[in-house]
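Here you get one chain, nothing else, as structure tokens; it is the form predicted alone.
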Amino acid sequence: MAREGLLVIRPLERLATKDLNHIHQASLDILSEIGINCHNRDAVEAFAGAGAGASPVGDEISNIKIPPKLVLKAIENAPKEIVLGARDPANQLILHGDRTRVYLASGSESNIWLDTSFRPFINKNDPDEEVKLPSFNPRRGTVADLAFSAHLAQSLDTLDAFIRPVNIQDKDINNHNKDVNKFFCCLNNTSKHVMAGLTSLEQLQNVIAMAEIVAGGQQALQNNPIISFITCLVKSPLQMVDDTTQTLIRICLEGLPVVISSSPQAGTTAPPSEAGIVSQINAEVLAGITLTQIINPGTPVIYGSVPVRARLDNLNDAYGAPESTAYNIDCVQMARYYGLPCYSTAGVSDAPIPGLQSAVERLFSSLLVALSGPQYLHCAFGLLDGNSTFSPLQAVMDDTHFKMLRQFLKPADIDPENLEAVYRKIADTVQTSQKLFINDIRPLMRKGKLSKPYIFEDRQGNDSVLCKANQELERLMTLPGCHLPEEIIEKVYERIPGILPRLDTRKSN
């Protein structure tokens, strides 16, 4: 059975049918008219084959012009369901184009973890007064942080699959070996979806070696696919690079779900209008869609999508805007469009430790953006700084929002016979001495109807929001782990060359 993830019954919109159409008409034209260059050799042969237009540009540098019926095709060969499996069935995510569920995940791939840690400060007007306050240390993240964020997302309720969100930089990771223990960390330690991105082609068939062993074989492993990949083969504006198409190409043939993510940024890699860049956005990665069934009809395939709006200041990417969030709503009615799974953005904030500026940014994207009906969201938990720092603690607090989120999302539980039955409560409670509903309320917070008070909650009026964060971070993280069996670890030592030995979970099992 699979994840319930939230249910959006009536999804936000944006765009009326004819501006989907106009920026629909507009991305065939650029792929047309406009083409796409491309790196990769075999992209270019591909895609001429299949009757795309193909012409030199300079060295190892095609432009390709893709006709509308090639872009057509592959939307209507591209599966409109996929399966996201995991180790444990109860965590497989089923997303269909066009059913607003939405399935929330970690991201992607931060270089700085922050570890948060309370001192005790005393009041100096008064001296009685002792309060703790949060000290932020910022550091390079290791496969020993990996491990822990992925046993944090096994315990986090609304999180429903895992993508990496950590660099793992340790001084043994490098190029070779980097692939193979950052999928086996994750793998190892939550039972979960994991979705990430591959470092070097080489290890392609290491890391699906290694899937097919924790899934049970290679025939279960299509059935259950415990693992998928993101590739970001498009550079904005309109280029496809060599190696990630290669990655691609691979992975298109392995048959292996995967994401096409496209993240332009308006103002410098795409233009600064609305239509300008979900235009573009949109035609690069229908060129991708159109890539994967060019290779092998019935790739699953996500439309992915992480465009962002350009600071003023320093030119870096702007998550936190209000434009970043609008085109992520955009894109996701696109993917609608076409009746393809969406893997959308949000959760995300410019600041760089949690707080005020931190909640606004990403409660806002959050809200909004789930409630635009995305099948997939990531990023969803504990990014900071533009997406460059990862935060256990601001993860712990995301959860507890998107729990209030869930309760919000609830249908509405209006129906003709219990309003009888209210009416004649009513009735009977106007005429009571203290005319209070107080007996009816418990009943409902019991089965869940109603909402608990925020969990952080201080009724004595003090800030102790991060402080009672991090102490439910601590709990968690005392929670047994989820580790695999002892025999798949053993098998995987013995068939899969480079995992660090000390990600051997063996003797904790």
Second form
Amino acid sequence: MAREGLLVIRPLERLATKDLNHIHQASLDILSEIGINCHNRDAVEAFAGAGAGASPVGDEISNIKIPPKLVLKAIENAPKEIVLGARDPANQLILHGDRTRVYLASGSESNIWLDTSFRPFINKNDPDEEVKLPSFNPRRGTVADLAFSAHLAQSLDTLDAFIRPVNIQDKDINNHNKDVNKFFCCLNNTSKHVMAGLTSLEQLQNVIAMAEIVAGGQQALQNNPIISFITCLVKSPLQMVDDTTQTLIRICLEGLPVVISSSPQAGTTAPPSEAGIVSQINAEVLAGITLTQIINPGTPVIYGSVPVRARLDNLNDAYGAPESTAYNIDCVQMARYYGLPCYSTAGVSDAPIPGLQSAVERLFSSLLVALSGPQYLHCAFGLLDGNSTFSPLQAVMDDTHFKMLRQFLKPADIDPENLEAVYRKIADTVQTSQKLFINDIRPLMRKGKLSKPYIFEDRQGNDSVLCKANQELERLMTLPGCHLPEEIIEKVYERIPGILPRLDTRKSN
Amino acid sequence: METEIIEKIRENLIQGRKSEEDEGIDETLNGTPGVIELTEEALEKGVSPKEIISLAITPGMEAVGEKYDSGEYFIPDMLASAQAAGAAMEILKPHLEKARIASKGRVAVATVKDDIHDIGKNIVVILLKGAGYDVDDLGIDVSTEKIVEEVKTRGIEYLGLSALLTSTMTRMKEVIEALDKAGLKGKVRVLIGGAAVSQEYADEIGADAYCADGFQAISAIGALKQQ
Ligand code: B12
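Right, and the form predicted in complex with the partner chain of this protein, after the form predicted alone?
After this comes the whole thing, all chains and molecules, with the earlier chain placed first.
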């Protein structure tokens, strides 16, 4: 049993097949003629051993020219179907490169956690008139916040998988204990799939050992990979960085699912034209995928694309720009062209707080990119200000918006039998005096098949969306936690060094 | 005649036209000499380097800054102008040395160890060069030892450190401590920047300034000079 996700029956396409062919060829030319500058020695050796050209271009940097046949072979070897496991088997995800079932995931790793409180304001001219307005308090994220966001993710219905949305910055977190605490916070608070980047390679073994304890052993973890990794090994344009590449190589050898992600900015680290950024990012991702298949053929690798346009006032990522949405859809199509499962991005807003800008920007990209049918969509639950801020309040609203999309994606009920029945219904109803279809809608209503009015609507003529969403957030906060069984937690604390004692939920279980 | 070429340099700088081949904003300038060619021409005509700097480059960059502040210019415009200014300074450098006019100061900028983000650092380098400083770009992922070594051997007066990750910002503290140990305290002033850090962090680790953007780097060094 896997999660249902969103089934997109007729995916939105931006590029025609001939465009996809052109991009594909352009990327192969980039890889075989311009090549990738690789800063990692093991990767250089692996590429060279597999028949790529390697020539030194500087201190510990080699230019790798990857022949097309090597790339094509890697695409062929890479699995077309990837299972992302979960603590609760009902939360498993099956990503199939040719099918457009979309799973929604949170992310990314924002430094700032945004608390919201509501304060009453009284009209000076009419003291009886009082409104509640939100005030926002940004602060640095902590392990407690991460645990809470995982708890929240557990209760948000449309969220299929969990990527940590907040960077843990407690005083007692350092590079040596960050990864184990990060993964433990996630695994101990949600039974959905957990994906994250690794801060320090030295922690990989501990993280995997923890996942094995939770999954029930080494083989159990292979069958049900409850964790997976994101690796941003490419620094655009066309550079493979040392440390993350090393991390990727190690993950490949472990056989766990991994996302190869690249995030060029059109206008700074990639050409500003659509053809330019898309052929470049496609080349970068293919280079990473090729490496995974050289290191360990059959590695479950996901085509990860986070192309964005540069914001021209500060050169940060312009997620709200419509161009970013266009590039993302192009990449979704490229992944599908290869039949590879795709990790895509949408829903990030440039607005620093929840509100109209954030609603408009996130819906714009979320709807369009989701409809293009990526298998795994990092749809930015709660993220604001690029990727810099996470607001749990925003995450609650995002869930409602995706419920609307889920309703919309229900398949249309058009078949001859049904049409025959409705024909008769129409014929009958026009004969009646009131000419209403009330009796037909009532059973649908009872069975919960109809959408409800926007759940944070205020019929008093005010815009109370934030306030009502906050009430919902408060309700969700009080729901019981979905923690690991006590004996598992005990084993984790016993065998995995560095996990902070305050994350132990056994006392409160 | 002299004022005419000074004006041309200033105008092309504001247009962000480093050389003949560059497109600025005013299309009628396409194909005409840019800042590099004009600066060379001015020197040939006997215009003093000092005048080129004080009458063309400095006011030109000030005008660009104002346009950026008012929203007329965006970062790419500003970078193009700063690159043009930096190129002019390179041409003027040997002449300034001959005339014994000191550069505004020796600056080094680095992204700290284990951090590979460099878009912000590169902007800072370009802007400081454009503002007339002698800038060494030490690159990314630079170890603390290497930074201290470079500061020592190059006689650096202002050191800029960039960190975008909360896991690498602690390197800045390490660098400041290592500089102290090497007896460089007070000899080199440290500026920090990048998404991970803040004024509070600068205070905490004893950095001399926190800069939210590249312009603040220019004003912060200016302020430190006054002290
Ligand atoms: C672009 C980008 C990348 C690019 C970098 C490309 C490049 N050539 O630099 C790529 C894709 C390679 C990348 C990789 C990673 N990134 Co990154 N990246 C960013 C992003 C989106 C924008 C940074 C940027 O260039 N901004 C534009 C420039 C102009 O702004 P700036 O750097 O802030 O610089 C200005 C000022 O800060 C100041 N300044 C900066 N430095 C200095 C220094 C001095 C001396 C002075 C005076 C001023 C100054 O002046 C500059 C000009 O105005 C940020 C998001 C963010 N909010 O910053 C994330 C971000 C920094 N990255 C992040 C992460 C997690 C990563 C990765 C670890 C991803 C991964 N999971 O593998 C890797 C890290 C690899 C490594 N070891 O460093 C996180 C960091 C969170 C954290 N843990 O602290 C951020 C915040 C995004 C997020 N929320 O998830 N990244």
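Worth saying up front: this structure is predicted, and the values here are computed from it rather than measured. Think of the rigid core as the biggest set of C-alphas that the two forms share within 1.5 Å after superposition. Numbering follows the first chain given and starts at 1.
When the rigid core is held fixed, the Cα atom of Tyr423 travels 2 angstroms or more between the two forms.
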